[in-house]
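Have a look below at one chain only, the form predicted on its own, in structure tokens format.
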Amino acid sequence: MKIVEVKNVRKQFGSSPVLCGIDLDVEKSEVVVIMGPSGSGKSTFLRCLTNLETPDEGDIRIGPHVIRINGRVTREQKKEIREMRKKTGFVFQSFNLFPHKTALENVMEGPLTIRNLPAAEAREAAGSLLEKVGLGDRKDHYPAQLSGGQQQRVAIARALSLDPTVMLYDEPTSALDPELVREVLQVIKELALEGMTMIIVTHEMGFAKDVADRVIFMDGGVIVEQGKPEQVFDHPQHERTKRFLSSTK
């Protein structure tokens, strides 16, 4: 069953095209990793999926929610975008936690304000999610009292708090010191094993090999090549993919 369907998504900034007609389907429980050089359009594509960046053109479906954009976003589409965002977890490069709220309060925020859960229920659910990401003993700590890896795990728990249909990750380890990367990737791996549908933009090649069902290589605003990890990493077909992979070794 397809959870995400994307057709002909285009985006340009000024006169510079960034996405040049992206098509992508993602099945339920599939883990798709997107890689490519800086400026290839990876992060812009991810942000376009939930209209954090509004595409210039294209059709996007996540779960039952569909938006079709051709030049502008209508009032009806804005309502559909709000509903789509409720079911899409987004984890950013920077953790974007509320500095004046504890880890528990950060995770409670979405259920309280978006799902309108009673405070006691939101608190219990947030505590369970922090346990899930290995931070049950840090629930009363503020972001400034947590390491970068711990903050990113709180951000993952916060994204999970809305019971998302799909999780999107925009280079979730790029702001972390190398020794903290493993703890974040381990949480994402565990979610993959549980069957969470995920689209992950990352430069972590080893992680991509381990966790991805499908790897996509983007460059110049297009999907250059895609396939199973062993196919793309070990037997790339496109010369541009070969050059990129050789530069990362």
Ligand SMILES: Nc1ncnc2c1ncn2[C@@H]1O[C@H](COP(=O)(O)OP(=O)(O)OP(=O)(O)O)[C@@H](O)[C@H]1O
Given for the second form:
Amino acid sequence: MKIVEVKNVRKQFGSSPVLCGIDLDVEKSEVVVIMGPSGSGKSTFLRCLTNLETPDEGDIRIGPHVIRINGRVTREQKKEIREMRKKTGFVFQSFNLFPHKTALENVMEGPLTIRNLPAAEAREAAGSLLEKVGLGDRKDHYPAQLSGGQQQRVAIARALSLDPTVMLYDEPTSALDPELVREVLQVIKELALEGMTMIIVTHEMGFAKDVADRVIFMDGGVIVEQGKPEQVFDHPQHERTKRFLSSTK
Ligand SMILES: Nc1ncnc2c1ncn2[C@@H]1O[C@H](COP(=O)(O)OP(=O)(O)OP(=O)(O)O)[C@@H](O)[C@H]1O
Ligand SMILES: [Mg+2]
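Return one more block: the form predicted in complex with this ligand, after the form predicted on its own shown previously.
Whole complex next, starting from this chain.
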């Protein structure tokens, strides 16, 4: 069952085309890793998926929510975009936690304000999510009292708090010290094993080999090639993929 369907997403900044017609279907529980050189449009693509950046053109379906954009975004589309965004968990490179809220309060925020959940219920759900990401003993810590890896795990718990249809990650470990990368990737891997649908931009090739069902190589705003990790990493078909892979070794 396809849970995400994307057709012909295009985006231009000024006169530079950044996304030149991206198509992507993702099956329920599939883990898709996107790789590609700096400036190839990976972040812009993730941002366009949730309309953090409005595409110039493109059809996007996430679960039951469909938006078709061609030029201006209408009022009805804006409503649909809001609904779609509630069901999409986004994890950024910089954790973006509220600094004046504890871990628990950060995770409770969405359910309280977006779902209007009673505080006790939101608190309990947030507590379970923090336990799930291994932070049961850090609930009352503020972001500044947590390591980068712990902050990112809070951010993952927060992204999970609205029971997302799909989780999107934009280089979730690239701001972390090397020794903290593993704990974050481990949490993402556990979510994969539970059947969470995920699209992950990362340069962590070992992780991609281990966890991805599919690897997509993007360059110059297009998908150059895609396939199973062993296929893309060990037998790349395109010159650009080969060049990228040899540059990262
Ligand atoms: N808001 C913006 N305004 C103008 N240009 C932008 C904007 N956002 C991105 N770009 C440009 O679009 C291109 C693609 O950027 P994007 O951030 O999507 O690349 P990326 O593949 O995520 O790169 P990286 O690996 O460095 O994160 C770049 O040339 C970038 O400068
Ligand atoms: Mg990026």
